[in-house]
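One chain comes next, on its own, written as C-alpha cells: the form predicted on its own.
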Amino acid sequence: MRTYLVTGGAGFIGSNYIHYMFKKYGDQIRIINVDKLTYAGNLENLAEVEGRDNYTFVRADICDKDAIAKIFAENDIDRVVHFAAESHVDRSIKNPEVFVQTNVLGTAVMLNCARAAWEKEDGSYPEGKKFLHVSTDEVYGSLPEGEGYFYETTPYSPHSPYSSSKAGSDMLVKAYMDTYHFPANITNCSNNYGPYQFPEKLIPLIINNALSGKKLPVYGDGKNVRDWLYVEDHAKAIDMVQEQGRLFETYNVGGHNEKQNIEIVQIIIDTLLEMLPDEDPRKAHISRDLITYVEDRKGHDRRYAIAPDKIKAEIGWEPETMFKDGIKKTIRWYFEHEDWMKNVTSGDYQKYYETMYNV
C-alpha cells in the first residue's frame, strides 16, 4: 500500500485533492494528513474520511522539524504532496513575515525530512519516492491584457509578499533536484474554485454576499483578469504528475478560461437567479446593484494567464470543467453545505478538532 504525506490537507485544494484520491483509489493508498489548522485549516472538510482505518490526521506545523521528522521516522512515505502555505495576497501584505515563514522555511524543512528519510548512502533515491510542490502563477506575475502566456520557461518576477514566498518555495525545491537529485516535481496552478473554499476568496465570498444581501466588494476597475480551474480537475492533475510526469519537471496546470473579475461577480449574480427558486426569500436582494468598487489592493497584477501545453502534450492532462458548469456545481455544494459556511464564516469550525479529538 502506498503512503502518501499530504501537507496541507485539510485546507481548500488539499481536501479535495484527498477526496479525489480515496474517490480514486479506495483502499489502495494510505493518506497522512499533516494541517496546522490555522485559520483556512478545516477538518469539517474532511468529516466523510476521517473514518477511514487508511487515513490518519495529525496536527502538526511544517516549520516544526522535529514533528515532521517523527512522522517520517514512524511511516514509510512514499509520496509527499506538498500543499500547506499561506495562501492570501492580502493577508500577505499586512504581514509579511507569516508567509516567509510557512512558505519558505516550511518547504525547506518538509525538503530535509524528505530528504533524510530517502537519501541513500550512495546519493541515490529509492524508485517510486517522490516529493510534489504544489505553487501558483503568481510567481510569473503579469501579463499585459490580451497578450502572451505563462509558461514553465517564463522567467519570475512576483510583485506581492505572498507570491515572492511562494516563488522562494519554488526556488528552494528547484535547488533540491539540482543539488541533490531529489526526486521531485513542481506544479504552478492557476486560480481555483469549487467546494471547500474559505470565504474570503472572491468566488465563495460573492455567493456569500450574495446570498446576504450584502454589498459585492470588487478591487479598482474589476478588469484584472484571473484564469479559473475547477480545483478536482487540479486533483487530477496532481495525481497524473505524480504518476506519469518526468522528475525534475515543472508543469503549469490553467483552466483555459480567462475572466475579468467584474465578469466573475456578475456570472455568479446571474447565476443565482437561475438557480434559486422564486419562493426563496434571499432570491429578492440579489442583484448587480450590490456591487461596490473598492479602493484596488496593493501591487495588483492586472492579468494571469497560463498555457497548460506541457502538460497535455507529456501526461495528457486537460482541464474537463467548463467554468459555466463548474461555477453551478460550486453554487450547488455552498446550497447544499449552508451549515459548512456558517460554521466558517463565525468562526466555529475552529471548535471541530476540539470536539473531534477531546482537546
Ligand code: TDX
Second form
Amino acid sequence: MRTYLVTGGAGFIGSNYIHYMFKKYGDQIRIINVDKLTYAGNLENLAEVEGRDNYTFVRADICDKDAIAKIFAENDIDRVVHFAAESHVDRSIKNPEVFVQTNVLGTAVMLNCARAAWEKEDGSYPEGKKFLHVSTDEVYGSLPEGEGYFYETTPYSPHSPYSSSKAGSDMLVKAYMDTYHFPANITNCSNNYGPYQFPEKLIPLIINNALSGKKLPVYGDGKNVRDWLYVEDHAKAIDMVQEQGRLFETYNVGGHNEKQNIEIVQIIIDTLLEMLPDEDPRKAHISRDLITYVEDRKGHDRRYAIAPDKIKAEIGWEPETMFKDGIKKTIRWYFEHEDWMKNVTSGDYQKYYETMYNV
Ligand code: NAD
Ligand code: TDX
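How about the form predicted together with the named molecule, since we already have the form predicted on its own?
The next block holds the full complex; its first chain is the one shown before.
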C-alpha cells in the first residue's frame, strides 16, 4: 500500500485533495496529513475521513525538523505532496516574515527530511519515491492585459512577499533536483475556487458578504484578471502529474478561464439571485449596489494566465468543470455549510484547537 505524506492537508486545496484521493483510491492508499493548524487549517474540512484506518493526522510545523524527521523515521513514505504554506497575498503584505519562514524554510525542512529518508548510499533513490511541490502561477509575475501567457519557461518575476517566498521555495526544489537528483515535480497552478476555501479570498468573501448584506470590496478598478480553476480539477492534475509526469519537470496547471475581478463579483451576485428562492429573506438585500471600490492592493499584479499546453500534451490533463457550473457548485456548498462559515468567521474552531491541543 502506497503511503502519502500530505502537508497542509487541513487547508483549502489540501483537504480537497485528500477527499479526491480517498474517493479515487479508497483503501488502496494511506495518507498522513501533517498540518500546523494555523488560522487557515481547519480539521472540520476532514471530518468525513477522520475515522478511516488509512488516514492519520499529525499536528506539526513543517519548520520543526525533529517532528518531520520523526514522521519519516516511523513511516515508509512513498510520496510527499507539499501544500503547506502561508497563502494569502494581503497578509504577506502586512507581515512578510512568516511567509519566508513557512514557505522557504519549511520547504527546505521538507526537502531535507525526504532526502535523508530516501537517498541511498550511491546517491540514487528507490523507485517510486516522489516529492510533489505545489506552487502558484504568481511566481511568474504579471502579464499585460489581453496579451501573453505563463509557460513553464517564463522567467520568474514575483512581486509580493507571498509570491517571492513561493518562488524561493520553487528554486529550492529545483536546486535539490539539480544537485542531488532528488525525485521531484513542481506544479504551478492558477487561482483555485470551490468548497472549504477560507473567506479571506475573493470568491468565498464575496459569497459570504453578499449573503450577509455586507459591502463587496473590489480593489482598484476591478479590472485585474485571474485565471480560475475548480479545486477538484487541481487535485486531479496533482494526482496525474505524480502518476504520469516526467520526474524533474514543472507543469503549469490552468483552464483558460480568465475573468476580471468585477466580472466575478457580478457573476456571484447574479447566481445568488438566481439560486435563492424568493421567500429567502437574504435575497432582498443582494444587489450590485453592494459593490464598493476600495483602495488597491499594493503591487497588485494586473493579470495572470496559464498556458496549460504541456500538461495537456504530455499527461492528457484537462479541466472538467466549466466556471458556470463550478461557481454554482461552490455557492451551493456555502449555502449548505452555513455552520462551517460561522465557525471560521467567529474563530470558534481556533478556540477549540487551543483547548484540544493546549497551545
Ligand atoms: P490555505 O492557506 O488554505 O492552507 C494552507 C494550509 O497549510 C493550512 O491548513 C495551514 O494550517 C497549513 N500550514 C501553514 N503553515 C504551516 C506550517 N508552518 N506547518 C504546517 N502546516 C502549515 O492554502 P491553499 O489555498 O489550500 O493553498 C495550498 C497550496 O497551494 C499553497 O502552497 C499555495 O501556495 C498553493 N496554491 C494555492 C492556490 C489558490 O488559489 N489557493 C493556487 C495555486 C497554488
Ligand atoms: O476583497 C477582495 N477584493 C478584491 O478585489 C479580495 C480578497 C481580493 N480582491 C482581488 C485581488 C485579486 O486581484 O481579487 C483577486 C483575487 O484575490 P485573492 O482571492 O486574494 O487571490 P490572489 O491574490 O489572486 O491569490 C490566490 O491565487 C493564487 C491565492 O490566494 C494564492 O495562494 C494563489 O497562489
